[in-house]
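The chain that follows stands alone, in the form predicted alone, written as structure tokens.
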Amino acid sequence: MSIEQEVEILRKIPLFANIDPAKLKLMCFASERLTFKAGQSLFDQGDSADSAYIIVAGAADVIVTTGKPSVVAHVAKNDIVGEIAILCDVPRTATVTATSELTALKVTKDLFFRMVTDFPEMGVEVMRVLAHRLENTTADLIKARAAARG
């Protein structure tokens, strides 16, 4: 695949739609391509985070263990994982595994940073994916809670 290809494959993705064509270009050449084989984990839960992962092709389960492992969501092309423990400076809070062969580009925490400070609307992008993941998290304990109860 080329960075066109790439660069296009990023212009799909809500939280870069609106950066600069050439500075997605820059960031696909810094960004390290890498493919996973179905099974393969990209991350384990617990792992230091140095970057997040963007999927240009395949599919992943996101996986958390609190006793047994739950998936707890899927993922796919045009998806970014990875990139909460790089914002908070935590571990990672759950485990990514690719169910079919995956491509992916790492992002480095460095090479993230900087395009969020460069884009701030890019940080805006990033804040509604994340509340989005906490909006549909919460649902979930929710009825999970509403399931317990009886």
The other form holds:
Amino acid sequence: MSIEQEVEILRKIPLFANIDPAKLKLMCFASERLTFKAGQSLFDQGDSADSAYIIVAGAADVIVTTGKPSVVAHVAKNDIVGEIAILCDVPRTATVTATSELTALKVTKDLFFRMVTDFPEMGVEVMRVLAHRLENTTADLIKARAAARG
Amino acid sequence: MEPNLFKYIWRHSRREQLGILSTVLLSLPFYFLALDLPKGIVNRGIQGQGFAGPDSTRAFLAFDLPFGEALTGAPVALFDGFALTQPEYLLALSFAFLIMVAINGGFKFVINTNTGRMGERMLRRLRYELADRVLRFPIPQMRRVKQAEMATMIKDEVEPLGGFIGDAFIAPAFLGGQAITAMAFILLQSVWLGSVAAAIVLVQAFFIPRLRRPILRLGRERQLTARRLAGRVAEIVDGATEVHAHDASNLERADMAARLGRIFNIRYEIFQRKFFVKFLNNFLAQLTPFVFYAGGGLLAIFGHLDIGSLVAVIAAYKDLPGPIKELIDWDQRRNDVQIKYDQVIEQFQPADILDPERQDPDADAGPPLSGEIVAQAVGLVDDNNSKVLDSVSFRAGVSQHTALIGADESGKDRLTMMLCGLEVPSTGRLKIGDRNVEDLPQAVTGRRLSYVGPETYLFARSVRDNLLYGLKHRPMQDAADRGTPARTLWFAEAARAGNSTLDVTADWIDYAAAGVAGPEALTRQLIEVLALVEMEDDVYRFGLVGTVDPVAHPDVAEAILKARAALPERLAAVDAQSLVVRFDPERYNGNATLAENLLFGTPRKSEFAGDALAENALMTRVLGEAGLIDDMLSMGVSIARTMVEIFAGLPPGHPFFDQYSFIDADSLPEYRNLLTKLDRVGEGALTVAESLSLRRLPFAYVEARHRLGLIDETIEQKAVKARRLFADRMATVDPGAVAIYRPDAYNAAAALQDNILFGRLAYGQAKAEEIVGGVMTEMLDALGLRETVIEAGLSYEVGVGGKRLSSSQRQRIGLARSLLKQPDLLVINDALAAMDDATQTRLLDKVLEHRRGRGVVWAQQRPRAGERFDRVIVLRGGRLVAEGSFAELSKPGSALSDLLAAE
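Next block: the form predicted in complex with its partner chain, after the form predicted alone:
First the chain shown before, then all remaining chains and molecules of the complex.
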């Protein structure tokens, strides 16, 4: 896959929809494209974090271990994972394991911050993604509390 | 050392000086003859004195018995000579003159070379003696010296002495002889002119040295300021981190400027005085010819002096100022070097310099140490008169394990140094067995004992050399060429200059001391010791990135090739074959740079490495032949376009330029202009430099990494063709400049792991490095190559002061070095401090286990460690506060319990 193709893929991701193609090309050029085999983990819970991953092809499970591991979410093409740990400088909060052969762009912390500062649209987009997740989590929490009470 | 330079020179070069002096004396008659001949040529040869007419003859080379007339009343002719006519006579005299010139030149040649050799010999002796003294400086003294100043003294400051030593006696004799000869000659011709010349010479000889005295004083100051400058420069280098960390660079600049200013002032004053003296000297020297021309001319006019004599006087005088001036210069240099000598040797005479016998290379290590270490009221007072140790007394078995526990300033470190004879007690006695430690030769303290301090110094050599440093006390096995005429001559010369005649190229390793029979067993021992200090894995990693000489170690190369062949299978076993893309002479490797694909080898010369390759003439020709030049240009254009496009908005200095760009921020505008020009007028209009700057870009391009889609199948084929052409050319033009990749041959220029990998890791495969690294390690273990790799790692260069290693690695090597020589008593002074607590405890256990039955004295701060020792001694503020077993001392209320509680 050439850079041009990668840029086309990225442009389809809402996060990058409004960004100048030249900047996307820079991002592609400056980030490593990694291929993971099914079962290989992108990162493990508790590891220190240096980069986020944009999934270009394939799918993965997000697994949180509290006592015993449980799958809390599925991610697939066009999703971004691992951004929480680099945004707030905490260890990885979950393990992400490929469920099929998976290709991802590894965006380093430096690059990620630079893109977000350079392109406020992208910052807003990241906020939107995070807000969505928070909403889902809150909904889950309410459900769980109701179940506990019930 | 001898305080008087002249006596020193005389003592060590008497015979040579006398030999040269007698040659000088022998040369003087010839010199006189050469002076006398011009007179004969003018008077008799040209003016025809003694020739009655054109046909008359004169005897040439007639020789009478000296004083014959006085003895017998009539001249006694020994040889009647040849009868020659005037022209013949003139030619004969002229040729005689020529022969004299040759003879005088020959004398000069012999005298100069012998003098030079003698000077170098003496300089060698002096430097050696100074270095020898440095090696005998007591350790406390060493804390006060600046190493750069020492180095300047030994290297630079004594240098002028070498030039002078050759001249010390010969120059005054030679020059004085010349001057006296010339003077005598002038006096013979004319007493009056001679007296005038002599008077002026005396005035010169009296005034000039007096005028030069201040210059000598300034010279001394200059020497000291320059030496201190060298010391400061070294300090800035050593303290570079502190200078930067404290933003003190401007203070250092000001300091440098101040020092240089002082040197400038001193030198300027020297110049002023020197040139004034020169002026005066020249004036006086020219005063004499004035007298000769005016006075001598008048004498000749009035017939009191014949013209031939006047010409000869003037010719002789030509030779007088030279020697006189040089004599005065000699006197100046004599004063100068005497001062230099004084200033140097005073730095090399510490009061308590070690007796040479304590370092005698023939001394014996003696019987194994036994009995007890006995300290009787040992005290130590340091430079500032404060008590570091105060009346410390204890006893401990030599083969026991003893812990010295105390805080940093408890004096435990100095006590350990005393135990190894590195420091001498100010009061009291310290004995091992029944001998005073301070009287033991280093053959005992350096072999039967071993000291490891907290700041292990490593020499800028390999890990192996550093480990073996403790086993090299004297040559054990002569080098192969010992006894050949060349080597015999070599050592004879060394002896003549009073240098050591021990052969540095011999095998110095004391295998028996390491408990092994020979080199192979020693390597195994090294690896064992490294494992003991947990340094084995580090050295293994050094080995992987190190190189191995396949000629010296054909077995290793063969084994590595075996590993190379087995790698794909092993990778396949863990489903990782896609992680490595191997080199194939017939195929393009998309995970390597284009440059590497073209070169297909490891460059050994800089002209084939990195950026230089783009400009390499041979490579350019080959690219042309393979039809790649145009492709390279269009690839370069593509890359430039992409770079200009994506890096356009970035400010210069952005880290991306360093990390990802082919083009640095400064040249980006240049490339932008270039592209604009290209679009406007086309490729044909580019200058050679412009097209080269585009063609150089794709050299660093890696298809798999940069993903610009530039390398298609045609280009791959052309690159493979160029690669083949290049290899063929190189084989004839400069074989060896590039170590070409061959699947079946070991590449001596490439790292060991690259030889196994024989390819590149595939880009974009998660954890490729980790997985492949693991497979390689496993495979090397399975092939029994682990030791081989560690052995290669032993050749790793540790850098100046071991700076390429971490401080804990340095400490491990220091400890390993001492363990290797299996001393009777191992003295460890806080030597693990750079490691974390858990590691320290682990190593402590391992070392004590290894040393079971053999003595250890271990000074450290952590009281808990005392548990592992037979005996514990607690020091506080230089006093011994408790002594006994750990169990006794750790009872509540005892000395150790407070410390334990504080831990």
